[in-house]
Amino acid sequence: MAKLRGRGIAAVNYPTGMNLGGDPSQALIHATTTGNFVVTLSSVDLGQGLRTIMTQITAEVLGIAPEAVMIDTADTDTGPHCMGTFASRTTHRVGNAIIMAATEARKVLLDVAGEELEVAPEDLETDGTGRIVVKGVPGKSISVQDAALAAHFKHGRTISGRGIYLKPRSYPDFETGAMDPDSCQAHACTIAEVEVDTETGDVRVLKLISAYEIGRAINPMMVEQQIVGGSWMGMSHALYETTEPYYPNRAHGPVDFLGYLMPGPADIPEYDAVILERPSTNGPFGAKGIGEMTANSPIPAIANAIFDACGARIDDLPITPEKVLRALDAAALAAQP
């Protein structure tokens, strides 16, 4: 009996958005009298950082400070339409909708500022700090707040914008099977290093090394955090998590998180990840989607590493010590003359 080490690799490509398209999302933007901009969405932040990413996109398009943006994730009764937070679609779909809405609101903002400064709107630009300046004449400017006040109380105009992003639904050609299945594809590759105890069947993940091609990382730090969290989840799916350990006999199924197995602090492996940027042609600033796929490639990579370490090929999750020992026994029996 020994502790054997192995290395496995797995790659995945992941489509952004709903299969075959047809999943629109809307965004509404309006300025308050104080020069802040409220972005109204029905998209839900599940912890993936939607509010931060949408704030960045809004501020970039409007040319204002992120602190002047307020994200209002209303609800499905009162907010604009959204198909939902799934399919790694939020940054792509909602981000595009926000770009449309912010572009429309920016036009009105510059129109009002142009009237106040007595210049053509095309001669104006925002400086990213809360001021609208005349190109080539830095001393001639107006604050975004003053422009918003003038719009409300002097010109009777609403600084607002609407946006909706829809990838048209693609229907397969029944003769050829031709279709346009997704908006763009993100890619990932993971190398897993494991240690397998052939006496107990215990598997310890030592290291997970990944490369992710995600179009454009709107917020690189949050992307890295998502990769680490997804790697943990992938390891958890591969080795621990199950609601029905002896299905169809449910007598021993977990009923709370005290009995539901997940990796603890002592089980966390070493992580290393590289982010590759190959901007998409239709994503907001080139972004694709990264959400769900961060948990995908670690799973088969760990399974392949176990096989490399001890020759046990297991394709039923989770890969428990019992399954490892049974696979080792089966392999030893098959090797007998």
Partner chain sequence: MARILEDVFTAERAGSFQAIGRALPRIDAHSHVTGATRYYADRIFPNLLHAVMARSEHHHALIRHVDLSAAQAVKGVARILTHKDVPNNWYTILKLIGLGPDEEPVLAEDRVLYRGEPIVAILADTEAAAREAAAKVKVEYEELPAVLDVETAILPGTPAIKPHGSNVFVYEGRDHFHVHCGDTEAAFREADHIFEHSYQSSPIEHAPVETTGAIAVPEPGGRYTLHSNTQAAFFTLDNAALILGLPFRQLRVVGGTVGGGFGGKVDVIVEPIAVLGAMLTGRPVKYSFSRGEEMQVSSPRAAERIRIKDGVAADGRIIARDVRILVDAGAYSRHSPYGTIKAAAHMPGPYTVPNVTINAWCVYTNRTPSSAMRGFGVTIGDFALEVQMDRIARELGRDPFELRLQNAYRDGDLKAHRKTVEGAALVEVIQAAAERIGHPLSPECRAMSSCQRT
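For the form predicted together with the partner chain instead of the form predicted on its own, what are the coordinates?
Just this one chain is shown here; partners and other molecules are left out.
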């Protein structure tokens, strides 16, 4: 009897977007007089960081500094429609809507700047910090602020844009199941290292090593947040969580954070991850959704690592100490002559 270590692997894919009811989102963008840009949405930030991601996408398309972008969400009186934050769709859908809106706004911005600088708008480029410069002509430029002021007070132009992204609804063929249920697929492979106490069935996850392919990491720091937080949740689902500990018996359901078991700060493994990018053809800058999937691959990886460690094959989540111990007992009984 001892603590045994094992390693398990799992590889998964995850769909971006829900596409069985049509899946649109919209964005409106306008410049303020002083060349800041307000992006009006009705999308919801659950903590995944929508405002930051949308700021970066807006700044990239407009060619301005992220500091000049304000995300105004969510108010149904002012924000255009968004289906909502779910199905790993927000970066993809709202990001695409913003690209469309920002592209339109950028065109007006460059038109106005071209008139101010007396050059064709095609000859202009943005420097990403707040200036619009004439290509190949050092020193000939106008600030975004001055262009915005001119648009408002001189040219009578609205530097604004409207954007929508709609993945049309897919109607499944109920005979064959043929359908188009998603926009793209992200990928992950996780390796779990665990230690099993064979006397008690307790499992400790020592390390989770992952590789994620997510199309484009718009903000690698926030990708990391999803990976670490999602790995933790996956471990939690694998070993601890249930609202019905004796499912399908309804007894003993937890009602607080003591009984609804999740790993605490003392139970966390070491995390290690690398990111791969294979840009999707339809995501903003190729981005795919990563929000949901980071909790998925750790679960089977941990289950497989437990088997590797001690030979207990648990097919029933969560993998409680009791289930591990019952499996070890059954194996011991079977091994008896």
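Residue numbers count along the first chain shown, from 1. Remember, predicted model here, so these are calculated numbers, not experimental data. We call the rigid core whatever largest set of C-alpha positions still superposes within 1.5 Å between the two forms.
- The Cα shift for Pro181 between these two forms, taken after rigid core superposition, is 2 angstroms or larger.
- With the core held fixed between these two forms, Val134 has its Cα displaced by at least 2 Å.
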